[in-house]
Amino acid sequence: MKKIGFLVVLAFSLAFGTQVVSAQTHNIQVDLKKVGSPIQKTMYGIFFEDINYGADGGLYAEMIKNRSFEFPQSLLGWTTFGNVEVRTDGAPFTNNPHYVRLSYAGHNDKQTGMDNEGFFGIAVKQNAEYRFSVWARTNGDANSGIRIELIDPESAIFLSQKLTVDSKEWKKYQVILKSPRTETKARLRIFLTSKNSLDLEHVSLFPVDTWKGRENGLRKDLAQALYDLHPGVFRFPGGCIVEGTDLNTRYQWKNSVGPIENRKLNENRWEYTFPQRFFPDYYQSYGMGFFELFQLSEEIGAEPLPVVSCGLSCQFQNKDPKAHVAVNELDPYIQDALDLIEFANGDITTKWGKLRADMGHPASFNLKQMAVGNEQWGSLYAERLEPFVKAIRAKYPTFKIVGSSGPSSDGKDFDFGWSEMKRMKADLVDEHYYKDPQWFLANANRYDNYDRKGPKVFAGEYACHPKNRKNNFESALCEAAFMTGFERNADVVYQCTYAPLFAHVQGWQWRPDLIWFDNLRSVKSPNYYVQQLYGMNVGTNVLTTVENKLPLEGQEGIYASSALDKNKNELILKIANMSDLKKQINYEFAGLKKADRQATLTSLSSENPDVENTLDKPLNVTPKTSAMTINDKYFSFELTPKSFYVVVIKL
């Protein structure tokens, strides 16, 4: 990179500090004299729900809509010709009875067979491989066989490739396809190409180059996308899928764990909440499920976080107290508490742990934390998470729990949540929080007169909400200055994770969200680059940041904090500046001998606050670096209106 030299204001050294400056210039100053509270390197991390096709049609690479014929309605994303039956007699996975019996359809030149829509159409990239997968069985002595198509959406035919079935036995068969063209908008079909029928289950087709080039795997830019960001904390897999519409659509990790093709069908309930948004479709298949969730945990380097159920379905939707379960039935729900604890944890000679050994992964996935209940509230969550709390700290005394504060950032439920987090002691409570602009602004303070001798607070969920709902600079920007709140407070705020992380651009319900895609693209967000340079620049430790003595949370526009990071050697700053006007920003540094030192300077910035990044234009808005050298313990740059800087020197 070009080496550039700071700024440096004449005379700066004379004039800092007094009171002879401009109503447009800031002067600052950073102690590192005195280190500060630690920050966690779980500081800044992400959230995943499976809400606006985030697993199945996104993350979870998968291409097949209904694989295993398990939707309440067996055929829907399929489209049938000829002789096809679905029967549940004999089906080689107890959890997943349906499957489709294919036969002559009669006359040879009628055919039989199938097609599948994938999610908003299957995109294949030319010369890339797909794997085609399916579990089938002959019917009688002779061999059976099948033809596997690709067709564009004028039904041309662009690949094909036959397969034998030669067993009277469920087996595994699979071939390799190599698409000789991109299309966005294909799908797959499946022709019977003997007289004799055969039976079909787990009908499956994934790309080759998958994260980790997995056979069962996530879709490589996705999951590159979250590794990118650095999280040190990753929360899933909800949000309100954990509680579900009702009990029995509430998430069930053990139904997500063992062989892929025996997980249980779940409704999501996402499919209906939003009528203006309704997808018929919507189903959690588990494909990935917890384990796949754990294992991308420890390979994008964040702590995992799981949340469980607490026995209460969505109390938004449902009023009457006898939808959840009662306190004295309660014992279940706590043992796939700590069961998922043994899954995750517990040495292979132990139940759950053998089967994550059996699953390829014999060591401990080092788990921490669990949240119990997502986003409840009131007298109702409080007498059920009790005997949680009670039961983990029996078993596991150093385990952290996670307690929800409730809906809301603040009123009656809200201080009703934290009174009684604090009398069970919760490690952290989680605040969720999606707010307008004008809130994130005026809340970069929120934390400064907390109780520093209570629970820790987790934000699990926020997220700045502009008029449009759009991914726009305004709402990114925002929540870089909110989040200078968070660091400054480092001492009362253990973790944060922005929501949601994932949406389809085709099949989204809730906006913004980090990263959209479609199915073959992605695109970061603006929001996206400010979590980013946050998770890549947390350091170890607070320091403090004032001008006048007081912290910067507004005055004029700006918002700061500072930071140590003691195991790099580095000191790292961030600076936002809200107004519509450039900033000369002064930094003097408490404790900083005079020497050269080499530094990076980052910036996020636009001229038009409502500039979204999208798949066709996705360097919209998008972090420049450049490099210097630091003549001085005095230092000074330039702020342009409406942006962000992440400021690190070498020490």
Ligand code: AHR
Given for the second form:
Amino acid sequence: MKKIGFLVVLAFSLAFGTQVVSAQTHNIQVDLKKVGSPIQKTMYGIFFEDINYGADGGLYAEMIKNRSFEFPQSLLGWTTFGNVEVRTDGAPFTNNPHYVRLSYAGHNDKQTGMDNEGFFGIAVKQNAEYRFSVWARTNGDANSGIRIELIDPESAIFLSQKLTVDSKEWKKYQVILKSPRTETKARLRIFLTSKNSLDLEHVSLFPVDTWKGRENGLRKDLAQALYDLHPGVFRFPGGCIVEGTDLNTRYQWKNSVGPIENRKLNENRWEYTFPQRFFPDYYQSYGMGFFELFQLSEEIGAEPLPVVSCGLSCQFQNKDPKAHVAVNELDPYIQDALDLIEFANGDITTKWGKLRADMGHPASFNLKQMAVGNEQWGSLYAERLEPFVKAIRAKYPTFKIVGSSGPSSDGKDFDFGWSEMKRMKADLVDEHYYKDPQWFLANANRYDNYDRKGPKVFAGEYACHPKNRKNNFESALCEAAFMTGFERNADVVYQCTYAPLFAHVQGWQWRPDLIWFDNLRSVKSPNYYVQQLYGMNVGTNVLTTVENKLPLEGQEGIYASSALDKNKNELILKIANMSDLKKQINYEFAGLKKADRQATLTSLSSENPDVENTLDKPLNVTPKTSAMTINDKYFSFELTPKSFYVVVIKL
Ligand code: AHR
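Alternative state: the form predicted together with ligand AHR, after the form predicted on its own:
Full assembly next; the chain just shown is listed first.
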């Protein structure tokens, strides 16, 4: 077994009193005799929202922007030349009625066609394959044709492929393009190559190598990063986009299912929410809709947690009560929530269960919980939530309902929200807090005195925001320290999800975020690694962990919690050192007999609190793991300043 330089593994035969004690020493007792509260499998999860180009231009691998010509400016993202018209007559997809007609430019030397700029460019890798597809029809009896090209920023063509359109009826055509080189900022160009005109709709380009190889697929590196987090729960699709800036633009899950070509485009409120980060081309194609999100949830091993509109549009943006659905007109919204449960779980003979089966998933998605409303507050919310609770309880008595406590971590609205949730017997209350490092460190004891008899806590959006709002190591460490409070209070904290999840380096509106990416690369923030360490080491039960009979909640900068994993027969220790000092940690395990035990120790540390992981330097902060043997009921090791450790001991 390897011995690690800085790590001192001692077989203590003496009691703590006789050990070396100094100002930097902490003697911690972990009690294995009393198995504490269960920790939910869902405890550490992820929250996906289409913000920062998280979906279109991000996780959803489509490379063509405005593929169905449905943006309010039908040709946004496209540059046309020659004779190109946008039309709607005889369109193949009723929800997306626009298409383009490419006609002869009028002279042999003139050209008709169009370029697509992609999302911040189209990025391709050398020797990788890309699936170009399009719905098309000819006009007139002769065949029509197009040439598809990829061109670089200097307008040099580096890939060219012909495609014949041979039918007057709308039909899907596809061709595989193999890129001869890597290019980060290409454009896709389509030339009309025939005198006979043709119509094009739903122009699409995907990498062949997507997550699970699906044609309407997800970016493999980004989906893999989610899988690698070992998330217990997957909250989606938002966030504020659930509410919409107005009711018309709220997320309607029914628009996000069925054939992708017919999913109705929606605005994305993150286009304009922050005028200093304005993105006029930010829309939601719903190509990655509720079916795909449920499917992803299953594939990454997380329990799905959809959020539905409660009939309130964004309360920040709508002070006029008339901007919301009247309480007595909520029925269609409530029906949407009930239908969603049927879509996820219903038998394939039911209307929505059948759609799920038709889409390729006859088995249930095993949906157990749903959030009604995102970040809502006040009596406006309570009076709308109540009829949802009644209707859902009546049809699905054991289904878990998540209510909101609003955007603040405390205060009048927060307290009112909680009291209403208790009254309505909501199962979980969603709390949101984006706070500075000091707050996180001072609040590791936040849940110690929560009412154990009321609804459970779902920390549905949280992140430590340092001054520069970057994903630096300091913020990650504060989250690690704070999260020991989640674990210690697992009897009341049911689950948590960091927010937001993704950000495109060129298209972000909000930071910090867990995973950053450009069109070819992605990078895991230090915060990601904290989430991963928790996600990989959940445990099944809390173990009392104290120093001088008190929980470790920041005394001299130390935060600690411990868990037992009954299934894997493991003891899991988590400990963060927020101080600038080295610490000698002496653990004593009550109830553990002397024996040789295999263990791993994983550390996350940096001397520079401001350091980030970037696309160019992705490995500045990463966990380091070493194996060792522990041979007593004592275990000592040294914590470096500013560090987080997870020790897993096989019992
Ligand atoms: O996570 C970003 C936003 O923060 C979410 O959309 C919203 O719920 C919160 O205000």
